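What follows is a single chain, given as structure tokens, in the form predicted alone.
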Amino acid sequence: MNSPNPTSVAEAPREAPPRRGPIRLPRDRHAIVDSFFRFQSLFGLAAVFIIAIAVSPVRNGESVFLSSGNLANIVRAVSEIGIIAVGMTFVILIGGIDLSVGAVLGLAAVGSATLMVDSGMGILPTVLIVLLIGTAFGATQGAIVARLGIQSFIVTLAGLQAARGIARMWSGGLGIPIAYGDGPQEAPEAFSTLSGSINGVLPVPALLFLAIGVGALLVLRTTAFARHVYAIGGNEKAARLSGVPVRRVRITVFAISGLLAALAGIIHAGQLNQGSPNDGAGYELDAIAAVVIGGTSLAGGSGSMGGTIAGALLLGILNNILALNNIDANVQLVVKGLVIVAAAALQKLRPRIA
């Protein structure tokens, strides 16, 4: 009997190798990991606060860090960067960046000092004009980005140079001191309240930062505008096809950033009693750092205002405790850089784990 031809015998089908999908965590563990990443800025803030208490110098048996005067100094120092960071959050959520905010702060500080001291204007018209200048500057940048399609990095880098130049021309390249009184070349006394505090405890700039932060938090949680912002940052093409007014939202977001940078400039002039064209140098980097530490993705579409507020406070505490321990200024920059990288690394790690 002839043996069957091996080639005629149907081979048994081979089993396909099992697919290696994402590792799924148990439900309770997944919830814990997801909560950690959602509130990473709050956990980071709490950790830095505890470390600051532990390493704080002690004077007369009391922690210098926990003294009421030092805590007031922290929130006062954070207020300007925090207000700028609130505006920066809106910009980054749509996938943009605004490098001009520090220069706009300097322009606003110069404008505040010049209008009150040299032009003799009152507080209200000065504030309105300066805020209008900041808003118009930001909206112009947003219009260029939206209508010409130029990257926001390039547009706002050019805006940084332009704002510095305008501030120097306006001030003659010099700082303008602000003296208070009713005579010529003097600003209204009420403007000095920006450097004061309420009941000697809560600095006025910190109160303004808190009010603006809470307002922005409510906007991002409750308005259609916020949904449009997140949609553009997540997928601009899909947002446009869904009827989102992408150009208008983009212009509005940059206008908000310019408005808040100008407000920070007014506060800056009130705290330092002067307006200088060099004020605000490097503030844009600290604002971006606060947003990133707060968990907002630089790619856009993901982030929260609460995280930004916590990120700004974290940076303020970090700067303060390093200074209290007389850490070299160059080392402070290195530490801040490492914190920013760690925050960005957590953003990259999140989708792989959760």
Second form
Amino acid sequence: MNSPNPTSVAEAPREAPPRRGPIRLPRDRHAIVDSFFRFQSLFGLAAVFIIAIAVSPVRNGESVFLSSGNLANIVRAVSEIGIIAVGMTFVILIGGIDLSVGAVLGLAAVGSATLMVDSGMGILPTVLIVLLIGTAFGATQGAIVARLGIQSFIVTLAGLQAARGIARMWSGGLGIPIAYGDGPQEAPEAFSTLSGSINGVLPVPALLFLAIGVGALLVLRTTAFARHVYAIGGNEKAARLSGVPVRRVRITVFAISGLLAALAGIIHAGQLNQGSPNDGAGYELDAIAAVVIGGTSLAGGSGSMGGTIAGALLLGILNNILALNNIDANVQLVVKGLVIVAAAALQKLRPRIA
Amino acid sequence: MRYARRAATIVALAALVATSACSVEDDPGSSSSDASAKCGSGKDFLIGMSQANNAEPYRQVMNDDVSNAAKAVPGFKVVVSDAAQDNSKQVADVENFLSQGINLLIISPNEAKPLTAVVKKAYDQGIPVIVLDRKVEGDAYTAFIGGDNVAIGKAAGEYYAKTLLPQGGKVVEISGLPGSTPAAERAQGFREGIASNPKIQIVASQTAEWLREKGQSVMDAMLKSTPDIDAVYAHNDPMAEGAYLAAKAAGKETAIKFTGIDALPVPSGGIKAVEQGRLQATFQYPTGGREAIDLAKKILVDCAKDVPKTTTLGTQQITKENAAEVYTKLGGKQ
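Having seen the form predicted alone, could you now give me the structure of the form predicted in complex with the partner chain?
Next comes the full complex, this chain leading.
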């Protein structure tokens, strides 16, 4: 920096470095293509939305898909997966994966039911304890990944088994029904708010999903923590050399994932009036699908929270419109598989065209 | 690279085409039937069948029974959804049915408590609800149809006491998933059934969680730990078949008698196993699918106001004598 002649090279006007890849596009066209890929999931969401309107069954002259009741059902149904997917996005951005989220959801659902019904706790302590359990579970996995250098796939696969085991031990293997009231074996009535809606339209879980999604979007856009996350996902060694506290960020990211999975578990118990140790089986895969459709790379380092939110909504709309048209359940699975592959394929095209 | 890109594009297009093609192939007119259309003959009715899990053979047979019975009723159209053992998904499935304006809901709930609210919601909207096999809480439904596991276990026990082991003997029990209601009830009924013959002893009881492969490994262990087993009472046919395989590997398959429960009319089911001599007997756990459509016809076509709130289905004992006949009668595929 105190070189006597620092300017000449750096400030000399230079041409932009040549772009790599087989296709070179003029600048303006390039920008258009690039922004298409950047907002791929939004375009996908819009496209699926329009297709859904077009093929929606019509009843009494009205589109069934567009009815407010149906739209509310879609966001309600997708909110648990959406909340998990928000946490999963952080994990995938650092190049990791969290397979334990579905099992942590089950553990949290069991915890919510047990603490309120069997132990007679109030809502606030119950929620705090359950969120703490989820966070601690996630942080432990993060610490094992960061300290021992074991792949997160393995650690969270083990975590999945462990969380299910703990949930089954805690509940005695059975679902714990939640009854509401003031009695000793009853949960406070207020907990059932989770299955309700605001003004009879917006379901409470959907509101929580949107709030968490927007919060995470801001965190990922504005904070130093987010820059660290992207840096680790992009090139861990470079990040460490430039002073990023890699271990701490790792642990934090898995803790966030555990926290949000536990929150989804609380919502799950509130919506279904039961905590069962088998709840949330396979949810990790739906959450990963939402993140991938949202354009986040499984290799880490690139992706966005807005994409994940759009990806989750896209999956929800897809489920809904296929169901509304009575598509065979097995065909639905194939279609969902194709959409996931298509989203990933588009991401692969990006560096070549853009 | 060029191939890869072309392939990717094709997949992307295929996905879009698949989405739209699948969505339009269905006739939208058929699902637009008016929910307020009341009962009566000569009308079209859309029936939503919400299944807890299509992956189990028993539930697949239930779906087939519902669909086949509905085909015989003019104007009936059945759509089936699969909740894949997920309570949340089953709630969403029913909500989707309500959006579509079904005229009647048949539901086999994954679990009682989580599905109670949405079943009540449908019922409160004036949609008749027939609950199959597993119950919901409260009484906000039109009718429940299901088998009686205690009675089935008891029928099995009486068969042991009178026919299979009249001189008494050592029985091992291979039970279903611990904590599940059918496992508890099939165990309880069996003990009531064998009570009349004190010479029958249950010498061991292990769980195989309804699974054929676990039935095999559990039986393996019991053959080593328990000498002179006379018979195996398994809570379902796949576990009985697994136990048979283990005994066969030990060369004891003729010395031991095996029975199961469920009697599904499918090639891999218990009726065939009885017919082919691997099992001595099995006891039918009826799906209630046909009965549900009969009831739906009464409600929708015949405008019946009073239908029985609870229908308990009987069981049927299947032995080598009647196996082939029952298989055909239940609509089994050859």
